[in-house]
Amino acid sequence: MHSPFYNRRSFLISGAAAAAAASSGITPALAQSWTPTATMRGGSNNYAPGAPLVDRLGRGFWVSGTVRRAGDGAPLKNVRIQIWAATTLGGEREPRNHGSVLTGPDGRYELEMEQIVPNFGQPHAHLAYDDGTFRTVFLRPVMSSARDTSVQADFVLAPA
């Protein structure tokens, strides 16, 4: 059996280049690109330009998720997003079912609103970003069950 060789020099080397890392506010576990989201197909059905900031959309159901800027993975505040989906209280086009909200500090946004029901056989939300700085994303994520109580959705943005 070969054991490995270590010596004092190997040992602050490896040292010193961890101490950078975290310096930097870079780790090794998180060191990562950030790959922008691509738009999904289907994901603009829909869609209503300039939905309304809403608090809620009802009870029961949360649409959650982070943004985030392609590259460095850093999270983007004040970010408007837009949600919309068919729910109990009527289809996709119906106003009460469309509204946007903005992302905190941490690029953290959610909205509740009324239980998402199948759509042409599918549950799913409809979720975009469409502000200008960065470029549209339009996401259509679905549910593996009709009961599920919520669904997340990632942004990562790249310049428009």
Contents of the next structure:
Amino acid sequence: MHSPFYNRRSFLISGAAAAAAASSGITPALAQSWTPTATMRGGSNNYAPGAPLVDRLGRGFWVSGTVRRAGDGAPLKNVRIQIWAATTLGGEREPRNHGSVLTGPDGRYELEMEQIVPNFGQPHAHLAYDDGTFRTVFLRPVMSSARDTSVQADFVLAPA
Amino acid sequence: MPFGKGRGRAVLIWLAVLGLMIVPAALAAASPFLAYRDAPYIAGGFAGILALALLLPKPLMAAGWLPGLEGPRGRRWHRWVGALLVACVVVHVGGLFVASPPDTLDALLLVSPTPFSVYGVTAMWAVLLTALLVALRRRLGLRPVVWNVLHNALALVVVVATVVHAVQIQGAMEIVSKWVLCLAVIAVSVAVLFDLRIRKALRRR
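Output the form predicted together with its partner chain next; the form predicted on its own has already been displayed.
Entire complex below, previous chain first.
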């Protein structure tokens, strides 16, 4: 999400969308079409399906975001998001670093965990939607600094 | 020998080279991140740091610029360090593979999300290809000038790709000492290449 590849692509896509909307006389906010989020490279690495639902995995670091439906962008509630990352507890395969949370009525989810530390050269988290109703999506957001105490990742899900 | 003569000079040169190699490794060994990693990951990481550090004395040995290692002696050390470098690459990739197979396979298959992986894989292949050429040197029967061009081109790929790989990584290495080592490796490699292949070649005419 923050790698140059994804930055450039998302920048170009949003820029092109804004330009198209502007030239057709529609305001960008109304024209936003909520295209499905694509799985990121390496997003599914060290995935262990069925992470247990947890209240928290630790303290001090927050993973959060929204889950919306492709097309109209309606917030999706009670959707399970699985989250894992390398933290001060250990690496990405450490079971204590794996947990699931459900989205609220506003489509938002959040999980508090231990501080994420750089793993394989970048400080990053892994997130998955993999429950069948919608198409499976794996995300791998990268923190802009290893000292960040939060990271965001938004899902726009398309029907399976 | 571009640094002058005398025992004092010799000591200073060795202190500088060993310091540039050891300080970054020592600072990495003090990194808090190590406490959160398992043994294969740590071993793989430090093999990478050692491989980077070896690129500093290696060209100096080839050129005979290290006091006490002039001429054939320096070139013999240059070959031994080459073997050590191959071992470091194997432990680096092997350790990372044990620590996280999918991340390492992504890198080897050039589909990793991290921009530095492709440079690491490039350096790995250049190191292995160099070792293969060295092993087959007599059997290939290449003319010395062809050998020099091939060997130095590969060496330059190893140096540049390793440095670009290393500086982009956020890991156990401390940033300033990592950059100083990387710049020293580039400077020494360029200086040796210039001296052996351009200055001396022109003088022979």
